[in-house]
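As C-alpha cells, one chain now follows by itself in the form predicted on its own.
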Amino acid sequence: MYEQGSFTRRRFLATGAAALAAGSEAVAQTPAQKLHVKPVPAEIFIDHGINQETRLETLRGYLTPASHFFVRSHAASPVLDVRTWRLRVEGNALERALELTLDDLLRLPSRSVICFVECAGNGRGFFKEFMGKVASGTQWRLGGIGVAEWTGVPLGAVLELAGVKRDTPRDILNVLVEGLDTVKVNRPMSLIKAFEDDTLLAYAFNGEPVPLDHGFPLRAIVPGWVGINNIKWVGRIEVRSGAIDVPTTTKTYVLEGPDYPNKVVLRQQTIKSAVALPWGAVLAAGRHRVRGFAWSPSGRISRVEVSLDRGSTWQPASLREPNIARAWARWELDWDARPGDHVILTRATDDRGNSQPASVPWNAQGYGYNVPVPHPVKVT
C-alpha cells in the first residue's frame, strides 16, 4: 500500500540545518517579522498579523511555493532542533507506546500526496461583506489556501507500529495530533480518517523539508478536512478508546448560531472557487484572459461556470490540467471587458455532484462560506 521514498536523511538534515540557521538569523535580526521566519511581503500576502493570506493573483503554477504559501498559526513559529525532536505515540487504545526520531520515520515506507491545506475560516470576511453580519476571527477572503506536494509517512503506518486495539471505535474523534508550538495546538480525527492512504505525517513540502513556518520537522496532512486538523510541528499523537474532547472541538471549530441549535464539530471543508485578480482590480478595456482556482474536499473539479452579469447567465470556463482530487483545478475564461464597474461570479462543481450553494446560514465563528462571491472589477 505504501511506497519507499528516496527522501534521504542526509538530504533532510543538510537542508533542515540550513533552514534552521536561516530561521534563527531571521528571528534574531528582523523583529518586525518575529511571528514568522520567512519574509511576508505585502505584494504576496494580505497582512492579518500572525496570519498571512496569499494573494491568489501572484500564483503562477499548480503547486504553491513556500514563499507564497499562506500562514495560519496560533503562536509564533517555533524553531525546533531536529536532533533532539521526538514523536511520542501513546494512548489507552494502543498496544504499545512509541517514541520515534526523524531517522525512524525516514526509514519507514513513504508516500507523496498533492492536496490543499485550507484554513477552516477561509472566506469568513464575506459573512460581513455580503450578509452584513460579522463572524469572529481573521477576516479572510479566499487566500487562506495552498496546494503542495507533501511527502511523509502515512499516519496509519505509524499507528500500525503501535498496534491499535481491535475494539477501538473507528468513526469517533479519538486520534489526537498535538503540535509543539507554545500553545500546543491539537485536534482529533477518526481512525477511519487516520488510516486513509493519503493522511500523512509529512516531513517534506514540494521536495524540500517542510518550511519552519509550515511545521518543520513534521506536520499532519489530512486531505479534505479543515486546516486545523493539519497540525504543524507535531510532537505527540494519542489514540483513546473513547472520543477526545478538546477546546478545538468543544469551543472553536464548531458551527454555532441561530441555525445550529446544537454545535456541529467541523470535519470536512467545503467546495469553493476564486478569481485570481486583486480584490477591486482595475483593468484596461479590451480582451483579457481571466483565471482562477476551484477546489473540493471530495473529488476532482468537473465544471467551473462564470457569470459576468451578476448571476443572470453562466458560461463554462476552461479547466487546465492537472486536476487532482482534494487539490484544485485552474480555470480560464476569455473576457471582452467593456468600461464600467463589473463583478465576476464563479461556481464550481465536482465529480461527486457537489456544487457551490446559493446561500449558507451564518455561524458565529464564520466557517464554511462557499457561496459564489461577486468579485469586483473596474474596467477603464
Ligand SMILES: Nc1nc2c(c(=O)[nH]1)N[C@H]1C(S)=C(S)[C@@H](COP(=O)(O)O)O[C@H]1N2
Contents of the next structure:
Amino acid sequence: MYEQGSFTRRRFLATGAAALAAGSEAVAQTPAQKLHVKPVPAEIFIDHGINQETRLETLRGYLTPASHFFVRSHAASPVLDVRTWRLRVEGNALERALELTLDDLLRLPSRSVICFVECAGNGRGFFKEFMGKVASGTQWRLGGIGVAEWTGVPLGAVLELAGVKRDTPRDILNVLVEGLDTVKVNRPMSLIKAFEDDTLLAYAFNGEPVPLDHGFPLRAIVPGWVGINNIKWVGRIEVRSGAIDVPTTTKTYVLEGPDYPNKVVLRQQTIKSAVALPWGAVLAAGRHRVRGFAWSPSGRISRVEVSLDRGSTWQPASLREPNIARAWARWELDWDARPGDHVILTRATDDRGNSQPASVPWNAQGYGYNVPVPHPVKVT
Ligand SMILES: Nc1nc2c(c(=O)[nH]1)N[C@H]1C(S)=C(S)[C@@H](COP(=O)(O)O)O[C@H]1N2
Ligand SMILES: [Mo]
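Now that you have shown the form predicted on its own, what about the form predicted together with the named molecule?
All chains and molecules follow, beginning with the one already shown.
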C-alpha cells in the first residue's frame, strides 16, 4: 500500500503532460487505436473495437497491469488537464455544493482497495455460444475483467464535506457519478453503497496515476457492482432526495426478457470463474498445470472445482494467495492431458455460500452469464 503523500500534484502534472503528448500521437495510429491512448496489441487483447478484452492467459501476477487491463468505453478516451479539471459535487440532498481540485482530493485521507472492475456484459458471448440466443452488445468471453489496487478518497468522505441531508433515502439510486467523456456517461448508486468504506474516488491505479484510458485523473471504484458504476474521468457527482433515472438505469444495465416480467436494474455482478488458456487452446499430451481465476462480488472465493469429463465428476483446484473479497483468487490444477478434444469446466463458490449456477435465464442485453463454461482444449 502507499504512504499518504506519495501522490503529489507534480506527479499528476507529469502524467497529464505525457498523456497529452501520447494522446496526440494516438490520433495518427490505426482506427481502433485512435480511441485509446495506450497500445492495445492483439497478443494481449481481443479486439472488439473501442472495447478491448484481456486475454487472461497473458496475466502473470495477482494485479492486472495497465498494459493488460481491459477497456470498455462508450467514446474515445478524453485527455483531461489536471490544472483545469474540477470535481463538482451538488444536488438537492446536499447542504452545500463543492468544487474540488485534484490537490484538494490529494490532501484528504487516502485509502487503497484491491478489487475487480468487471463489465456487466462479461460472458455475454456465451448466451449465443451455449444457449443459441444472441444478446446485444460486445460479445465478451470472460476477459472483461481486471483487478487492480486503487487508491483515492472514500466517496463518503467527499459527500460528508458537502453534508448529506439527514432525511435522504439510503437505498434508492440517488448518488449519480458522471464522466467528462463526450457522451458524459453516468450512473447512480445508493447512499448505502456510496458510504461503504471501500467505495472510492480513485486517483491511483497500482501505485501510479490512473491511466488515461481508465479514467485519469479520477474514477469511481464501486467494489462488486457492475462495471458501469465505476465511472471514469469523473467530473460531477449529484445527490438527490429522489431516485435519479438515467439511460444506464432505464434502458441499459437492466435485466429484461421473457423471464423478467419486470425490468431489474443491475447493481451487483455475479460469481464467475475462468480458465487462463486461449479459447481453443492446443496442448501437448502430458502433465500441465492448468490455472485460472475465480471472483465474486460479495465474498472471498472458498472453492473452485474443475471437471474434465463434461460435468460428471468435479475435483477441487488449489487456491493461491492473495484471495481478496471482491477481487479474485487464482486457482491451479495439475492435469495429465491425454490426446483428444477436451473441455475444462470450472465452478466457483464464495464464503457466503454463492456458487455458479447450472443455468441462467437469457436476458436481452446479455448480463450476468455465470454458468460454468466448457473451455475447449485440444490435446495432441
Ligand atoms: N466515463 C465513463 N465511465 C465508464 C465508462 C464509459 O464509457 N465512460 N464505461 C463503464 C463500463 S461499461 C465499464 S465495464 C468500465 C470499464 O472500465 P475500464 O475501461 O477501466 O476497464 O468503466 C465504466 N466507466
Ligand atoms: Mo461495462
